[in-house]
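Just one chain is shown here, as C-alpha cells, and it is the form predicted alone.
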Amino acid sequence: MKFFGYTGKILKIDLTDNEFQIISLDENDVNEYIGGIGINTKLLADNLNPNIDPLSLDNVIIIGTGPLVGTIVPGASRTVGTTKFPASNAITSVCGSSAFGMNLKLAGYDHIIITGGSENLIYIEISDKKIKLHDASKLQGKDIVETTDYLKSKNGDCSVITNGTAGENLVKFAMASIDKVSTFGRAGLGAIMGSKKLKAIVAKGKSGVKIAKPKQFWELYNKLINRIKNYSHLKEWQKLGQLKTAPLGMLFAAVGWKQKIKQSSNRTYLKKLKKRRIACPSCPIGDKDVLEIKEGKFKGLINYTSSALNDFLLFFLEDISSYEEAVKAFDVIDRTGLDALTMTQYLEFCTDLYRKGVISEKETGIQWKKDFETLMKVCKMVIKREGFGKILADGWKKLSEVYNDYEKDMLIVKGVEQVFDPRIMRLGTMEFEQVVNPKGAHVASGGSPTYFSPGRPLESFKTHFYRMGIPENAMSRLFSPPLPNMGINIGRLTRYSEDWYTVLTSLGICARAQINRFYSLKLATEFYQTVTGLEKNEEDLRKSAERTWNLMKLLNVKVGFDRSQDKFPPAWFKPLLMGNAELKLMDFYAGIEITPEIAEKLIDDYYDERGWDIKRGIPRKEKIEELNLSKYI
C-alpha cells in the first residue's frame, strides 16, 4: 500500500542485542486505529505480557505519532508514549508534544517499539539515514537541560525525549521531557527508560511528509487558519499562554491569600519572568515558556516549561509565597524529572502526618513544613533514594503500605495523586475522568467544554457536543443526570470526552483548549481524508476512537483493573480547608453536594455509555464483538 500522511515504516530496536528491525505498517491497524494512541495500543497489546513487573526488560515501550504530524496543521505535534507504568501498574499512554513527532516523521518513521535492556547508559540516535545506539556514560547523572542541550549542539536540527537523575535513579513516579519543554510520561515512563540504561533518544530527519490531496488540503488549511488568526482572544492567547484560562487569582482570592493573587499574576509573568515563547511545530500559538528570574537570590535562573502555570501551581502550598520560590522549585523538580504534582502533595500529605505526630524529625530526617527549603531537602532525598526518601520514591502505594491507617486521607486514584480537586472547581469531566481511566488521575479529557466553566447556560453546551461529535441519539442521555437539578450528566459526558480527546490525539493535535477548540469532528475528519486519502468519515473516527479506549481497558482488566479499583478518594467527601474557605465535592452545574451515592451512581452511568458490565466495570462482550476485539480477551 502506498501511504500518504503515514510514513508506513515502524522502527523496532531491542537494546539487550542492540538489533534494529524495519516493520511494515499494517493496513488494517491504519484502517482500525487511525494513529498516534490509536496504533500505538494496538501494537503494546501485541508486543506485552501486561503481567510482567513495569521495571523489569521484559516491559516494552512505544512511541508513535499520527498522520497528521509532520505537515503544518495547526496544532499537529503530538507525540503519544505507551507503556505499563509503575507509579501505577496501569497500561496506558501519556503524551507529549514539541518537535519529536515531526522529527520521527522526518526520519521516516510513525512508531518506534523499544524493547530489552543496555548493561551501559546508552542513547538512541534515529534519522533518515541511520539507526545507532551511542554510548552515554559521560551523561549519567545529567538533568534533562544539560542533556538535551549536549545532544542537540552534537546532532544539530533534531529532537530530544531525556530522562532525569531522578529516572536514571528508579524514581517510580519520574517523568522524561521532549526538547527541554514538554513533560512526557506522569507515573513513571522516566523510570522505565532508566531500568533500560535509556539515557535519552534523538530523532532528525528531512524526509518530508506526503498529503494525498494538496489542493483540498490547502483550502482546509487556509480557512482554519484564517479563523485563528481572526480569533478574537488570540493575542491574549499568545501573550499568556494557558494563565489565559487559569482562574488562579480567583482560587486564592477566595481562601484568602491576597499576597498570592499578586505573585502569580499575569503582570508578574509578563513584568518579572517572560523572557520568550516557545512554539511546536505548526502551533499558531505558542504556549511554551522560557522563564528568567531577573531579581532576588536566584537572579539569572532560566527555566524552561510547557507553561508559567506549572510554576505558579506551587503557591497551592500555603508557605510558599514569593514567585522566585515558585520557579526555582519548578525547575529543580523538572530537570531532574520528577513530578511537580507528586512532590507538592507529599509535602501536604507528610507535614499534615508530622503535625498530627505520626511521623517525626528523627523518622524522616526532616522538620516538615510547607515552604520552599523542606520542598528541596525532600526533592534531594527522593532523587537519591536516601533515608524517608526511600520510600517516597516508590510512589504512593509504598507510602501507603507504611501508613495505611491514612491511605483514606490521600488524595491518590490508582496509585497516582490527583491533578484536579473537584472540591476546589466542581466535578466536571476532567475530574471525574481521574476515577474511571485506567491511568488513574492524569490530565486527558480534551475538549470538555466542563473545563473552568461551571454555571455556564445549559444550552450553549450543546454547541461543544456537536463540535466533539456527539451523536444526536446520546443528547438526551446527557442531559438527564441522576438528581434533574444538576443539569448534566457528567458521568455520560466524560465517555465522548474521553474518544473526542482519542481522536485528536490518533490524529497528533493537540488536546490543549487553545487548539482543540478551532477543531470540530467533522473538520478533523477532513484533513484526515485530504492529508491520507482515504475515505473514513466522521462515525469511522469515533469507532476507531471507542476501539482504542476498550483494547486499552481489555489490557488494564488483565492486570485487575475493574470497579473495584474505580473509587472517588475518600477525601473528596470530606471539606477542604484552604486559608479562610472550606470547600465540598459539588456537582459541574448546579452546585448539588455529591454524596458517595451519587458518585457510585455517575459510574454507572458511566459504564452504560461505554456498554461496559455496570457490575464489574468492564466491556461486555457483545462491546468486545463490535469492535473486533475478541483476539484480546
Second form
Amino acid sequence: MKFFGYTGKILKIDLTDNEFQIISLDENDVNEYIGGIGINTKLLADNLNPNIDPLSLDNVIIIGTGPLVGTIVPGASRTVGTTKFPASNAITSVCGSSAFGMNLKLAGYDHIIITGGSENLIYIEISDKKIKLHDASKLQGKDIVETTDYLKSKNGDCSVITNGTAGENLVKFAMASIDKVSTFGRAGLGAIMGSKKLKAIVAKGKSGVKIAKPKQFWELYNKLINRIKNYSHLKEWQKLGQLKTAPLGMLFAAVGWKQKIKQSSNRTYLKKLKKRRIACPSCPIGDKDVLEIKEGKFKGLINYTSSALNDFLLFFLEDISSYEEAVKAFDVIDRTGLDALTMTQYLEFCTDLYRKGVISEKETGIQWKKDFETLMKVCKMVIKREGFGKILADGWKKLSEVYNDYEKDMLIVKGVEQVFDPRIMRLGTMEFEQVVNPKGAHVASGGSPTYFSPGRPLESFKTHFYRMGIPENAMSRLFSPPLPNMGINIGRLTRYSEDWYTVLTSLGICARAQINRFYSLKLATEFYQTVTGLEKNEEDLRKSAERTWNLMKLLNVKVGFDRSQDKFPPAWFKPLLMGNAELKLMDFYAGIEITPEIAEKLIDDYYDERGWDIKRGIPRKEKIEELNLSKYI
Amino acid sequence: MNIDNKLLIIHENNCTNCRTCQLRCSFLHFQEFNPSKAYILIDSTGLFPKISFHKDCKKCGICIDYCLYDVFELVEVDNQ
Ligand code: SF4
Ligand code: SF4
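Could you please show the structure of the form predicted together with its partner chain, as a counterpart to the form predicted alone just displayed?
Expanding to the full complex; the earlier chain stays at the top.
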C-alpha cells in the first residue's frame, strides 16, 4: 500500500547479531492503532516476553512517531519510546519531543524495534542512505551534552537520543535525552540503553513527507495558525515558556521563603539567565530553554533544559536558595541522565531519616541536608554506584525493601516518585492518574481542564470535554462525583484524559496544555484525514486510543499489575507541612477533603468508566473481545 | 535579500529552530515537507542558529510570512 504521512516502513535492529530488517507497516495495525504510541504498543506486545528482566538483553525498545510528525502541523513532533522499565517494572510508553521524530521520518521510518545487546559500546546511525552500528568507545563516560555535540558535529543536521553516565552505569531510573533539551524516558530508558551498550541513536535524512490532500490540508492549517497567531497569550508563552503558568512565587510566599520568590522570578529568568529558546519542529510556543549563568562561581555555565521551570523546581529543597545553585545542580542532573524529581525526593526522604536517626553519616557517608553540596555529593555516589549510592541507584523499590518501616512516608506510586502532589495543587486528573497508570507517577497522560483554577462554572468544563472528544453519553456520569459538591468525577474523567492523550500521541501531536488547547478531536481527525487520505472518523480515533490503553494494561496484568497496586500513597492523607501552612488532600473543585473512602470510590469509578472489573482493576473479557485483543490475554 | 524592494533584516537570536519556514518553503516548491530541500538554510550547530538563503531562493517571501518568532523584519528602501 502507498502511504501518505506515514513512511510505511519499520526498521528492526538486532544489536546482538548486528542485523537489520526493514518491515512494511501493516495496514491492519494502522487501522487499529493509528501510529505513535498506538503502533509502538502493538509492536512491543508482538515482540516482548512481558516477564523478562528490564535490564536483560531480552528487553526490547520500540521508538516511534506519528503520521503527522514531519509535516508542518503545529506541535506535531512527538517521539514515543515503549519498553519495560526497570524502576517500575511496567511495560509502557514515554514521550519526548525535539527533532527525533521528524528526522526518523526523513530517514524513511515510522518506528524502530531494537532487540538484543552489543558486547561493546556502540551508537546506531539511521539515515535514508545507510543503517550502521558504530563503535562508541570514545563516548564512554561522556555526558549527554558532550555526546550530542560530538554526534551532531559528525553528522550535521540530525537528531540524537543518548543516555548519560547514569544510564551507562545502569542507575535504574536513568533517563535518556533527545537533542539535549528533551528528557526522554523517566523510570529508566537510559539504563535500558546502558544494559544494551547502546550509547546513542542518530537519525537524519532527506526523504520528504508527502500528504494526501494538500488543498484541504492548507485550508485547515491556515485557519489553525491564524487562531494561534491571534491567541492573546502567545507572545507571553514564547517569552516565558512553562514559567508563564507556574505559581512558584505564590507557593514560596506561602511557606515564607522570601529569597526564593526573587530568585525564581520572571525577572531573574529574563535578566540573568535566558540565553535563547528552542522549539520542537513546527511548534509555535518554543518552550525549551538555553540558560547561561552570567556571574558568580558558575559563571559561563550553559544549561540546556526542557524548561527553566525544571531548574527552579529545585528551590523546593529547603536550603537551595540561589538561582546559580539551582541551575548548576539541575545541569549536573540533566547531563548525567539522572532524574531531578528522584534526586530531590531522595534528599527530602533521606534527610528526614537522618534527622530521625534512622540513617547515620557512618552508614551513608553523608551528613544529610537539603542543600546544594549534599545534592551534588549524592548525585556523584548514585552515578558511580558507590556505597549508599548503590542502594539509591536501584531506585525506590530497593530503598523500600531496606527501610521497609518507612515505606509509608515515601511519596511514590509503583516505584516512581510523584510528579504532582495533590496536597499542593488539589486532586485533579493529573494528580489522580499517577495512581491508576501502571507506569506509576508520570507527567502528561492525566491532563484535563482540572488544571484550571477552582470555582469555574461547570458549564465551562463541558466545552473542553467536547473538545477532547468525550462522548455525550458519558457527560452525566462525569458530573456525578462521589459527593455532590465535588462537581466533577475525577475518576471517570481520568479515563478520557488518557484517551485524549493517546489520540494526540498516536498522531504525534504534543499533549502539553499550551498546544493541546488549540486542538479538538474533530480537528485532529481532519488533519489525520488530509495528511494520510485515510477515511477515519472521530469514533475510529477514539476507539483506537481505547484499544491502545487496554493493550498496555493487558501487558502489565501479565507482570502482576492489578488493583492492589493502584493505591494513593498513604502520606497523601497526612497534611503536608510547608512553612506555617498545613496542606491537606482536597478535591480540586470545592475543597472537600479526600478521605481514603472517597479515594477508593474514585478508583472504582475510573475502572467502571473503562469497562473494567472493579474488584481486580483489569479489563473484563467482554471489553477485551470488543477491542479485538483476545490474543493478548 | 530584497523582497519587493524591501530590505530583509534577520534577527538570528530570536530563531528557535522550529523549521516552520523550511517546511513551508519545501512544500511550496517541491510538494513535500523536507527541510533539506528548503531554500532557507538553518544551521543549528552553534549556540545560536545561523540563517542564510540558497542561491536558487525564489524570493517569494513565504518563509518570512510563516515565522512566528519575530526573526524577520522587512524595511522599506528608497531605490533612488
Ligand atoms: S523566499 Fe521563498 S523560496 Fe526563498 S527560502 Fe523563503 S520560501 Fe523558500
Ligand atoms: S520559522 Fe522562524 S524561528 Fe522557525 S526556524 Fe524559521 S526562522 Fe527560525
